[in-house]
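Next up is one chain by itself, shown in structure tokens, the form predicted alone.
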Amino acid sequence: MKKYAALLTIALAFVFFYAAGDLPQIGDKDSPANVHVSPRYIEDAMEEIGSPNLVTGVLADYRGYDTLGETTVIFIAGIATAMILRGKKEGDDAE
């Protein structure tokens, strides 16, 4: 079973690097959201939103779900994180 999941772990690292070579370079100014979104949000975002904070404006409106996701997230990792160091106490029954 460990074999397998080494291949595994081999295969899909070798897909990420390889899918990695598509991506821009860092900042490079020609890359899609350089040229596309962010000219949106900082031309649009004061009448849309009406927001002084775009920072805020863009993660509370513009990306609203998937904030509330990235948040969820992070909650449900920190209550799983908190059960497990909690453990079991002396003289609960093994079930």
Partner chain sequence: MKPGFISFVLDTAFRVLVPFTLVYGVYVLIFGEYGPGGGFQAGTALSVGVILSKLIQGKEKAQFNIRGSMALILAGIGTFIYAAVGFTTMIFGGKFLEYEFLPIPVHELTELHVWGILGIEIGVTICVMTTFIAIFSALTGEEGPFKDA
The other form holds:
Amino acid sequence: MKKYAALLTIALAFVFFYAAGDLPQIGDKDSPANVHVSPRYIEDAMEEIGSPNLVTGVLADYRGYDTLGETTVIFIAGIATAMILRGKKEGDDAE
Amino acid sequence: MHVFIIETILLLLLIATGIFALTSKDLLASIILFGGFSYFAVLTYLIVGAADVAFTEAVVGVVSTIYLVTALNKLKRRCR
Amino acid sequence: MKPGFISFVLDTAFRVLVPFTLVYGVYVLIFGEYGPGGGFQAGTALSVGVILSKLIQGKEKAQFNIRGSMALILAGIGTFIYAAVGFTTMIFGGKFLEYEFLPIPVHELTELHVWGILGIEIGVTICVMTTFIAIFSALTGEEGPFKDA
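Right, the form predicted alone is done; let's see the coordinates for the form predicted in complex with its partner chain.
Once more the chain from above appears, this time first in line as the rest of the complex follows.
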């Protein structure tokens, strides 16, 4: 079974490296991610938000609703961890 | 070109620390090697130019190391 | 020997590390609009400060102490602050999280964005910080199981 897992991993790694050759270069200005919405953020964010840090501007202003979801997910993760770790053990009482 | 060489060295160190963290017999050494893994990830993010992601990775590396050591403190055995 | 003193190394580490980490967390929170940083990083740095304080001085005598149950309540309050900023802009006539409608007197309209971003970053910071503290205190098992579980 371990041999098959190793073979599968190597095959998947080969597929991954084969596909990674078609990805655009880092910082390529003609790549699809950099031609549609990024130029508008980079050009207009300083006037519209007034925040020199573009990452904070996008996270807190343009994508404020997403960040609310992230905060809720972190909160729920904390509650779930506390409930699992602080819940009653199996043989604590005879219910 | 220099950036490419530094990136290659950092990525090789990343792979090396990851493999050593996975194959180490001592669990505490494994956790500390995981901290080193996170440190090299921070340097890689900084080389690529993502300062915010590097900062997040640095603080999360610290917190996850604290969590793992705390969980190890509750275990009976110290090696696999 | 004064209370809270454990050993020379730990006491010196507490004096050097913890206040610096806490002040740095607040700095990251407020400076996050101008440099790298933001709510998540600030909250994690603050939680590292409190967790180090609990680790060094013990859960009873720690100087910067937030108990686990109180931490869960504060995490909910942090999430509520975020949503409250959004609903404030809705009450004053805008859409959800549309910072132009915040009821703060300013000279320029972009200043409202700065105030709104600061408000929601404070919410994210409180939520992340107390969530990490709650997970840590649940891991160490310092309070035992829930009373009404």
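Numbering follows the first chain given and starts at 1. What we label the rigid core is the largest C-alpha set whose atoms superpose within 1.5 Å from one form to the other. Note that the coordinates shown come from a computational prediction; the quantities given were computed from them, not determined experimentally.
Fitting the two forms on the rigid core leaves the C-alpha of Val55 displaced by under 2 angstroms between the two forms.
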